[in-house]
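Take a look at this one chain, the form predicted alone, written out in structure tokens.
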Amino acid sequence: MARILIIGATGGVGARLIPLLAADAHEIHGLHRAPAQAKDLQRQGVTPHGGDLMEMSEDDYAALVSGMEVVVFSAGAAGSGADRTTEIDGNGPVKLIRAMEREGVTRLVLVSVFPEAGRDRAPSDGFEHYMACKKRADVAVAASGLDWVIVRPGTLQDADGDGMVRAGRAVPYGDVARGNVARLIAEVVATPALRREAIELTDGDTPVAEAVAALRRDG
């Protein structure tokens, strides 16, 4: 059992991750922005922590991660504007990394974006800014001393999925159910030997546990 913090606990991936981690008897903590979300998290057995990623400082992140063993960052601005994208998708992970290093918390799972995302349509300034912020966060994570795993899902579908995926260091672009992203994160959490990896992820025909096991470099 581990103490796990989910940043993005009320989102499409985070909400599906909670019951998977609870089934493994982990102690789950979740960051929420709206006060009304606290009771919903508590009903799921999650310890709620209020905070707005637009306003949180490195010190706020440090207080949040103190005592945790694993941090999952699955939050995102979700197209709500350039300023929010800069702060949440770009600056948020950078401040989190510094806070984790200060507090001696080493395991981080970051939900990022597939490099080919959106390349089948005309580019827009907002989307290019989003991709640049995600890349900046990925670079900061990869340059850190943490035991990180970056998950790069394809086009997210609002579905639970069937637990069958295609995952690897480089795979063809495609769709992926949010539930399958959550399943992969739960399996990564259960596989501490998997570290310092970036995983591209789509729906596929391989069970999540097998896909994660195939990425291990220790066996």
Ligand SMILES: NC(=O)c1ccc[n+]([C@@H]2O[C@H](COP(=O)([O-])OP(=O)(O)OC[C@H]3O[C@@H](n4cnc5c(N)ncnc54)[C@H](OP(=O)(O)O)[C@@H]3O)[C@@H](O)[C@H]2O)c1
The other form holds:
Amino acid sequence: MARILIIGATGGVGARLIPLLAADAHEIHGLHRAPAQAKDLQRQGVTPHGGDLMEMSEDDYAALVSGMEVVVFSAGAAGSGADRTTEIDGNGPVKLIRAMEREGVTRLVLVSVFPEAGRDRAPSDGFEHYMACKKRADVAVAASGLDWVIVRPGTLQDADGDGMVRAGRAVPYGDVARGNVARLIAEVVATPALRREAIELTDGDTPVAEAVAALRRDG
Ligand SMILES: NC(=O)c1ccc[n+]([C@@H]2O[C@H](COP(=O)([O-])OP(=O)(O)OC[C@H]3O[C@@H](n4cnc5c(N)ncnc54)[C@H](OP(=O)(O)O)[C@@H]3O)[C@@H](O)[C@H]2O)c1
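Following the display of the form predicted alone, present the structure of the form predicted together with the ligand.
Complete assembly follows, chain above in first position.
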């Protein structure tokens, strides 16, 4: 059992992660920005913490992560504008890392993006900016002293999925159900030996637990 904070708890991936972590008897905390979301999180057994990532300083992040054992960052600006992408997808994880290091919280699971995302479409400034912000966050995480895992999903589908994935340090690009992303994160949380790894992820034909076990370097 661990005390886990989900940043992005009300999102497509985050909301699907909550019942999986609850089933493993974890103590779950979730960041939300709309006051009305607090009751809904509480109903799911999640301790709500109000906060807007557009406004949060490193100190605010430090207060939020204090006492946590694992942090999952699955928030995103979701195409709501360049400034929001810069602050949420780019600066957010950077501030979070510094706050975790300050507070002695060591385990971070960051939801990033598949490197080949959007390569089959005409480039747009907004999407290129999004990819650059995600990469900036990945670089900061990988350079940190944390026990990090970066998850790089393919194109997200609004589906629960069937728990069958293709996950590895390099796999072909494809779609992935948000539910399968949540399952993989839950399995990563349950596997503390897996650390300092970046995992590309699509739907596939390997059970999540098997896919995560195959990535372990500790035998
Ligand atoms: N779309 C894709 O195909 C794709 C592919 C690969 C990776 N990703 C990444 O995967 C991650 C999860 O995606 P998703 O589909 O679960 O995202 P989502 O459904 O758009 O959820 C985003 C989450 O971030 C929260 N959030 C946004 N702005 C916030 C703010 N200012 N303050 C506090 N919370 C804020 C949202 O809260 P609210 O409930 O208040 O909106 C929500 O909980 C994201 O990092 C995304 O960039 C996406």
